[in-house]
Structures are given as structure tokens and as C-alpha cells.
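A single chain, nothing else alongside it, follows as C-alpha cells in the form predicted on its own.
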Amino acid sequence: MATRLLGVGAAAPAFRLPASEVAAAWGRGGGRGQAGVCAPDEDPLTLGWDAATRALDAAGVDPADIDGLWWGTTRPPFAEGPSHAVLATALGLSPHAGGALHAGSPHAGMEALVGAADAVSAGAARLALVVVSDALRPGLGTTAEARTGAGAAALVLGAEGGTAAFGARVTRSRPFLDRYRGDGETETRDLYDGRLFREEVFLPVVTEVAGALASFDVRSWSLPDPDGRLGAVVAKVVGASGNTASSVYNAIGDTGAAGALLGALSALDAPGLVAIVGTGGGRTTGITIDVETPIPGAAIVGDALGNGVTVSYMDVLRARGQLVPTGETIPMGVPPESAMFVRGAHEILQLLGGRCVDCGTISTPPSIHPTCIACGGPKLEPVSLARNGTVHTYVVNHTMPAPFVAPLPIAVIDLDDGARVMLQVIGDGADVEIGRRVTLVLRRYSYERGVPVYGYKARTVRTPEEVA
């Protein structure tokens, strides 16, 4: 059974770090290009949620119909914990959905794609969701600081429908040590010898895999490009006219496990054979996708990657947690492992409310309001809240204790289904006003007692005048 491609989506982080900022901080000259960097409330899980939401919308697929989630990321948010379950729940997937979490190297993205494609081909899944996301943290002063980015791609696969089919596949394994971090370390180490990596590790195996795919009539290539130059070298060897991954590198840098698929998404907007090669952790895999007509979502990938706020090197160090404030932080009242979080996990991650059976009023959150806030009725049915609404009122806090970062806007929002919620707003509050339209997105609220805590924040919607 052939695996079909139904829709795709992409996501990029909020910050952009110019390479010149890194060079200046370390007293070095030059520095070209930029890298995408996560804001303090972003990470591989939130990026993956953004990309997956867009892919599901593009494919016109209800998340509850997905049979499995295959997620590839070099570094899951929980070192040992419910990373896969948190993402699946936040996306609204069925609790019966299967899949797998692939991690440990930049090759994890290709492993997730291949695993999902095989499950669909074997009949184990009718609809599969592939998410690849990364946000590596390079070591201070390393050559990777200026080019290590973050991003995510998502693909919806199916056993039928769609306008593209998966084709040939090539894999090579060689026990070479490339990028790595030691047990208990948080930062990816620098290459031991750049020339050795180029001549003995990267180029031989990547050109071997790409060369095998070059025997087909490939229209477009997405080749690994860890430094903005090596991808072009491979493209020249295999006779490719270009490398679509280079545009991703120019926009947001090296995105690790997400790089190969992010580079391929824009190429899926036209008919022809697309070849994708991903590498890392001693493994390299190449696949082909035969596109018959443009894939839904591919045409707007550039929009997802193009936005971003230019920040300083110091801002990035704070966002990555490599520069932290002194003094005591204010812990949460209850730990993330507590009964309150266990009982409210679905309510928080799936953004649930309680609709009154008698009058229809939606109470939020239902765990705090077990009876109707309008008529006092005791019978509430769980419903998914609307993801869009309007600012009813707001406040911007300009003084906050660590680990919170000021200014911190908080808004009361009237959702389109009549529910009312109070949430943090992304940004510094400069674009928040009463009556402003917002959309709700998953973000990381804090990192508490070694555990990431997720919830929804409001993101302002730009008006047509602002877009123009």
C-alpha cells in the first residue's frame, strides 16, 4: 500500500539572532546571516504544536482521526517523561493514538518520517502525523553559536487521497561521532575538527546516499546543510541545480532534526520528484516523494519562516537559559507532579471548558467552577474552547519576580464561543488593546523543579493595515 501525503505545515521561533552579534560579543570580526532562536516560552514541543496545527488544517483532517503521532527531535523537553503524550494531548489526538518518539540525533526527523510512512504502508495506521522539531543549545563560544537555529515541520500521511506518494529510500549507517553532548550536559559541543568532519564524516556518506537517489529524475533536492556551505557541495556532486534547504538555513540557521523536512516543504508546491536527505548520529537516510499536484500548506511555508524579531546576543543567552538572574526565584505553589496537575492535565492541554446543560453557558476552568457560573446548574459537559477571541480588558505588569520576565501582559479574553478566559499574552503588550483579536497558541509557561509546564497564551492577530 502506497503512503500518500495529505498536507504540510511549518513553524519558526520568535527571535532572530544576527551572526554579527555573536562575532562582536566574542571580539571576532565578520559574521553573516542569522539564526532562529526560541523565545523563553518556546521549545521543540511548542514549535511542533504550531507546525502540526497548520498541517492538520491544510490537510483538512480532524486531530481526533489521527491514528498515530511520530515525533522526531534531537532533544525532547522531558529528559525522561511524557513528551509524546503532552504533544499528542495538546493537539487533540485520541488517547488511543499510537506512534513513537525518536530522539538522540539530528537523524531523528528522518526516523519519524520513515516510521510513520511504514506504519501507513503496512496498514497499522490509516492517518499518521509526522512532527519534526528542534531547538539545540550550542556551547558558549563555539563556532555553532551563530548558526544553530530552531524550527519545526509537520506532515499528514494517509493510506488514500492526497496528491503525492512516497517512493525510493536509501539508508547508510557508519559509527562516526559528529555533533554530540555528554550525559547530563545541556549544550551541544563543538566539532573536534571541522575539516575532518567535512572530508571524512559528512561528505562521503551524504554524497553516497544522495548519489543513489540521483539515478531518478529528481526535480528538487533538500540536502543537509549544517553550515550554509556543505549542502551546496553535495548538490554539485550529484548534479542538482540547487538545494531548497539553503533558503531555510538563510532564514533560521541549522534546525537540526527539522532541517531536512523543512527544506523540502516549499518544494512540494509543484509537480515532480522531490528528494530529501537527512543525516546525524552516524546515520543518513534519503527518500523521494512524487508530487502530482501542489500539496496543501506548501505554498505558505515561507510565511511561517519569514517572521521574527531581531534580538541581541544577551537576549538569546537569557532565552536559552545560559544567562540567568541572581537571587531567589518564586516557585509555583504546587509542583508539576502534584495531584492538581495530574487531574487537570487534559483540561489545560486540550483547553477544555464546561458547558451548562440547562442554559448553555461555558464555565472555565471547569475544575474551578464545577457548577454553572450563570444559573448554578450542576450539569456541565466538557467542550473544547474556541481558539480565537477578542480582548475584553488587560493589564501589563512591568515588575515581575524571577523567573517571570517583565513586561508581562495578561488579558481577559472573550472567546468566539462565548467563554471567557484570562491568559498571558505573547510579547511586551505594545500591540494589546481592548477589542483586539487574538488566537490561542500552546506555549511553555515555566520550567519548574526541572519540569516544563505548558499552557495556552494569546497571540495578537495583525490587522490588514498592519500586514500591509
The other form holds:
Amino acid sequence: MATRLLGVGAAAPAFRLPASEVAAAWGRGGGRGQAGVCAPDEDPLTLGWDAATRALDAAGVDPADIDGLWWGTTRPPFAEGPSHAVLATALGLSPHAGGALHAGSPHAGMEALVGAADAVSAGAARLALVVVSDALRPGLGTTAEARTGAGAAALVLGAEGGTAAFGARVTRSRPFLDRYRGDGETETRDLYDGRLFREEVFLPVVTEVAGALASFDVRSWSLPDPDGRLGAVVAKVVGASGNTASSVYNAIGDTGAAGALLGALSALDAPGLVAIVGTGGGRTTGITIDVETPIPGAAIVGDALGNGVTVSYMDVLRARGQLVPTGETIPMGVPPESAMFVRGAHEILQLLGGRCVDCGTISTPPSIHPTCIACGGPKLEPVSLARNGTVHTYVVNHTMPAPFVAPLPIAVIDLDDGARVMLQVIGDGADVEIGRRVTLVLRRYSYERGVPVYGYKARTVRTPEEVA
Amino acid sequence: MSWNKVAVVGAGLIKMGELFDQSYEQMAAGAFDAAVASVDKGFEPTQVEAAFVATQRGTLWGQEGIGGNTVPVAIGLNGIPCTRIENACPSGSDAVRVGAMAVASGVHDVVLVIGVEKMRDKSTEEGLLSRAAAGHPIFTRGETAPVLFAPFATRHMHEFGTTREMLAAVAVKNHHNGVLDPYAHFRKEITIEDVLASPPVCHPLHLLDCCPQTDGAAAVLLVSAERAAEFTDKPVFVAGFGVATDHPYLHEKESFTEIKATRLAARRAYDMAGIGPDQIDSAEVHDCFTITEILDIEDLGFVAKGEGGRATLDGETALDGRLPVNTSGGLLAKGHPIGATGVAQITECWWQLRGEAGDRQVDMRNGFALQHNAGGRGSGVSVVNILTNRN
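Can you give me the structure for the form predicted together with the partner chain, which would complement the form predicted on its own we have just seen?
Entire complex below, previous chain first.
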């Protein structure tokens, strides 16, 4: 049974780092292009949430109907911990949803895709969600640093429906070290010898896999492009007219485990055979997708990658945790391992409230509201809060201790279902005003002792007039 | 309701400020000594039957949030009953209310109410700004103290056209009053331009819209009215009090143009005193930020809703205005040592009602002074006390 593709989504981080900034910092001239970098409240989990939310929306699939989440990333936010469960819960998947977390190398993205496709074709899942996301943290001063990026792609797979089918698959293993992290290391090491990698490892293996797919009538190729050049070399060898992954590399740099699928999304907007090759950690896998009509979500991939705020190298180092203040930072008041998070996990990650059966008012979060905030009524029924709303009032906080970064806008928001929340707003507050429309998105609220804590933030929405 | 009348026969405080050279215990002793010394006919410390200590975060060693209930030991009253009152920013106000109830009930005849707070034994980062990381990991993340009031300023400006100049007028007035108050932390005139040009702390509030971090202590002596003559011929009486609660988290608030708990507490206090806001001659209100005083004077009924900013700019609440507010300099100039704040405000009311406020003295034609604090995360509690010199 062929696995079908129902919808896709993409996400890019908030920051863009010009390569010239990095070159200048290390006393080198030049530096072409840029890289996408996570803001302090973003990571592979939040990028994956963004992309998955868009893919589910494009596919018209209710998250509760997804049978499993297959997630590939080299950087699970918990080195050992509930990464998969947190993402699945925040996406609103059923607690019975299965799937797997693939990590260990940039090849994890292809592993997640193959795992999901196999589960669907085997009948183990009717609907599967694939998330590939990464936010690499390069060694400082390495040549790879300037183009080390971040990004995410998501695909909704199903046993039926959709407008594309998965086809051929090729895989090869060959044990070698390219870019890697040793046990306990936090930063990815660059290649030991670029020429050795290119001539003896990358080109032979990748062209072998791509070449096996070239026997089909491939219209578009997404080929591995770890440095912005090798992809074009492979394309030439297999006779491809171009490499769709190159445009992603140009926009946000090397996106690790997300690269192969993120590079292919734009090609899914037109009929024809799309070939995707991903590599890393000594493994290379290629697949084909036969697109019948444009895949929902593929047309707006470019929009997702196009936005971004140009920042300085210092901003990036601080956001990546590579520039830290001396002394102790103020710890979060509630330890993330404590009972409050056991009680509050679902209401935080799924934005739950309680609607009063007497007066209809929504109180949130439920764990601190045994009665209605308006009438005191004792009967509250659980509801998911609306994800869009309007700023009722706001502040921009300029005075906070480390690890906070000012300015920090905080807004009281009237959600479209009548509930009221107070949340941080993404950005510096310049676009926040009373009456401003916002949408709620998952972000990393804090990160300490190596533990991330996730919750929702408001993102301002531009009106059509403002966009024009 | 039947209760015994309560008199204030002594009140005093120490000079407020960054008192790095004084311990929590030394501040408490200083305030107690000042209150004892203020009693016209003399007062023996051994006459204190019970103490109520207002402390929001204090302790005998630092700011760990416990302690305070053994303050009598530190000030030479070892062994007497003592209760610590922690009711957020109104801790001092509420200790006065609870102390008054202890006398009104007939359980005690002579009660000490003392407020003490060490705000500066810890760095600003640890002592105050660490709030940004406390509380709920999402819903209160980044919520330093100004975040609890600045949203009201944003909304008040939006709905009523209140301007930053009007906010600044509160700070200018209170700093002027502070110049006249020898106990004030800051004794320096400022201008509206100074406030507008001060660095942003939490938009739309700037540095001079905010009260300082101040160490301090204050004490009052409450006795049953029938024994007041033993201590003074110029007693001041507790005319009424009111307390009210409201939602602590800002997203639960119905309105960002009023402090609901203050409105409710004021109504209770006025009802108990049998007067209305038009009979108040002077008021010490909670001006932790400039916007707070604007909300206060509206919610206490001194001006119509939305008129607080304009009335302040027009001088209605100045020393020579229609209803002088925060004659002591308020929290903005005198300081806000949390547990001590309300007790210090009562001291100012006591002086005004006895005609002893010096250059700050205002005309007490009706004989009523009002004292008010609000706090508790997003003003989850508010306390109003009304004093009178009428028998």
C-alpha cells in the first residue's frame, strides 16, 4: 500500500546572521550569505511545532486524529527526557499517538520520514506526522560556523487521500566521521579535512544513491548541500537541472536533519516526480515522491523562510548560549521537575481553560481555578483556548535580571473565545498596541540547568494593509 | 456591629533610606523608640500587651521570608504575644487594622503595631528583580513589580487620554512633599521634564514613575479609647477600616482602569466611619507607581473615574489643593519598605490630625484622614483605614 502525502509546512527561526559578521569577528575578510538562527525562545521543538501546525492546517487534519509523530533532529531539546512527549502534547496529539524520535546525525530527518512511511504502508498508522527540525550549534571559529542554520519541515502522511504518493527508496551506509559531536560535547565539530570528505566520502556515496534514483523521470531534486557548493556538484553528476535545497541553504544555511525535506518542499507545489536525498552520520537515503497535483502548504513555504530579523554575532552567541553572563542567573521559581509541572503539563502545553456552565466565562489555567473567575460557579468544563486574539493592554519591560533579555513586551490578550490571558509577546514591542491582533505560538520560555520550559507567546499579526 | 473605640496615642518612624548600616532589628527598635517617645504623657514599654508585626519578606537575618514574629524579643519585649501579618503591600495597613480589632474586641487594651522591612540587604537583582523568574513559569514570567501596574497605565491612557505628563505630575508633587518630610528617602525637587526624560523601566513607566527600594520601620501604639487619657489629651481615633480581595493575576482582571479591591475596601471603610470621600481632609495612598495614585484617588472616590491624571496635573491633590494626597512624599519619595509602609502612612495621618505635620500641615477642617495600600501580585488585596481627631 503506497503512502500518501496530505500536506506540508515549513518554519524558519527569527534571526538571520550575515556570514560577513562571523568572518569579521574572527579577523577574516569576506563571508557570503547568511544563516537562520534561533532567537532565545526558539529551538528545534518550537520550530517543529511551527512547521507541524502549518502542515496539519494545510492538510486539514485534526491533530487528535494523528496516529503517530516521527521526529528527526540532531538536537532534541532534552538530551535525555520527554522531547517527543512534549512536542506531541503541545501539538494536541492524542496521548495514544505513537511514533519515534530519531536523532544522532542529520540523517535522522530521513529516518523519521521512512519510519512514518513504513508505519502507514504497514497499516500501523492511518495518519502520521513527520517533523524534521534542527538548530545546530557550531564550534566557534570553525569554517562551518557562518552558515550553520536552523529550520523545520513537517509532512502529514496518510494511507489514503492526498495528492502525492511515496515511491522508490535507496539507502547506503558507510562508517565515517564528517561533522560530529563527541559524547558530552555541546558544539558540533567541523570536518577534519574538507577535501577528504568531498572526494572519498560525500561525492561517491551521495552520487551513488542519487544515481539510483536518476533512472526515474525525476522533475525536481533536493540534494544534500552541506556547504552551498557540493549540492550543485552532485546535481551535475546525476544530470539534474538544479537543486531545490540550494534556495533553502541560501536563505537559512545548513539546517541539519531538516535540510533534505525542507529543501524539497517547494518542489511539491507542482506535478511530477520529486527525488529527495539526505545524508549524515555515515548514512545516505534517497526517496521519490510522485506529485499528482500541488501539495497543500507547499506554495507558502517560501513565505515561512523569507522572514527574519538581521542580528549581530553577539546576539547569536547569546541566543545559542555561547555568551553567558558571569555569576549566577536568577533561577525559575518553580523547578521544572516539580509537582506543579505534573499538574500543569497539559494546561500549559495545550492552553486549556475551564468554561463556567453557569455564566460561560472561561477561567485559565484550570489548576488554580476550582471556581469561575466571574461568578464563582463551581462547575467548569474543560475547553481549549482560542489561539487568536486582540491586545487589551500591554507593557514593555526594560528592567530584568539575567537570563532575561530586554526589551520584553508582555500583553493582556482577549482571545476570540472570550478568555483573557497574559503572555509574553515575540519581538521588541515596537509593533504592540492596544487592539493589535495576535496569534499564539509555542515558544521556549526558559532554559536553565539544561532544561527547557515551553509555553505560548503572542505573535503580532500584520493586517493586509500593513503587509501591502 | 459593636466594638470598643480604639485610639492611636503614639506613632513614629525612622528616617527611610538605604540603611546599609542598620539591621532589621535595629530599625525595629528605632521605630519603637520613636513611637514611645511620641506619647504625650509618657509610655512604658512594659505596658505593651501584644504586638502585631508587619513584614512582607523580612527576617532576623536576611530576606528569606520567615521571621518577624519574634520582633518583640529584639526590641526588649521578650515574652509578649506577637503575630506576624503578611498581607502583601498592605501588610502594614492590615497590621493596624488587626491591631485595632484586638483592642476593639476588648482582648487587649494596649497594642503595638510595628512594620519593618529590609529591602536592600539583597542586591536589586536578587531582592526585587528576581520576581521576574518567580511565580508561574509561563503566566507570570518576566513579571517584575512594574509589570503589575504598567498595564493599567497603558489602558488608562488609552481610555481617558491620560498622558505621561499627568503621570509625571504625581511624582513631581510627591517629591515636593518629600522635601518637606525629614523622614523621606528622597528629599529633592524634580520636574515633569525630569520624569519624562528618566530611563524607561517598564513602558509606559519610567524610572521616576517608580518608588525606590527603601529600608525602613514605623510603629504605632493603639489603646482602648477609655484609657487614652492616660497617654494623651490629643488622641486620634480609628474611625473605620475596610479590606477587600480580588483576582491576583492580571489576566483575571475585569478592568485595567480601576483597582477593584480598593473600591470595595473604601466603601467598607466609609460605611464603617459613617462618612463619604468628600469628608476626607488628607490621604496617604499607595503610590508605588505614579499610575497607582491616579487609580487610587479615583477608586477612593476623590475624583471621578478617568479624572485622576487631570486632577493631579491641575494641583487638586497638592499640599494647597482641594484634597492633599501623600503629604509625606508618598511611596515615591518617602519610600516603600513594604511592611513598614502602611504604618508610616498612619504616622503621617496621626501628625496631620494632631496639627503636627510642620511645613506639610494641611487644613483638617472635617477631621478625617485616610490611609490606603494595595498589592498582592496584581492588587489582589487592598486595605483602607480612616482616622479621625473627632471624639
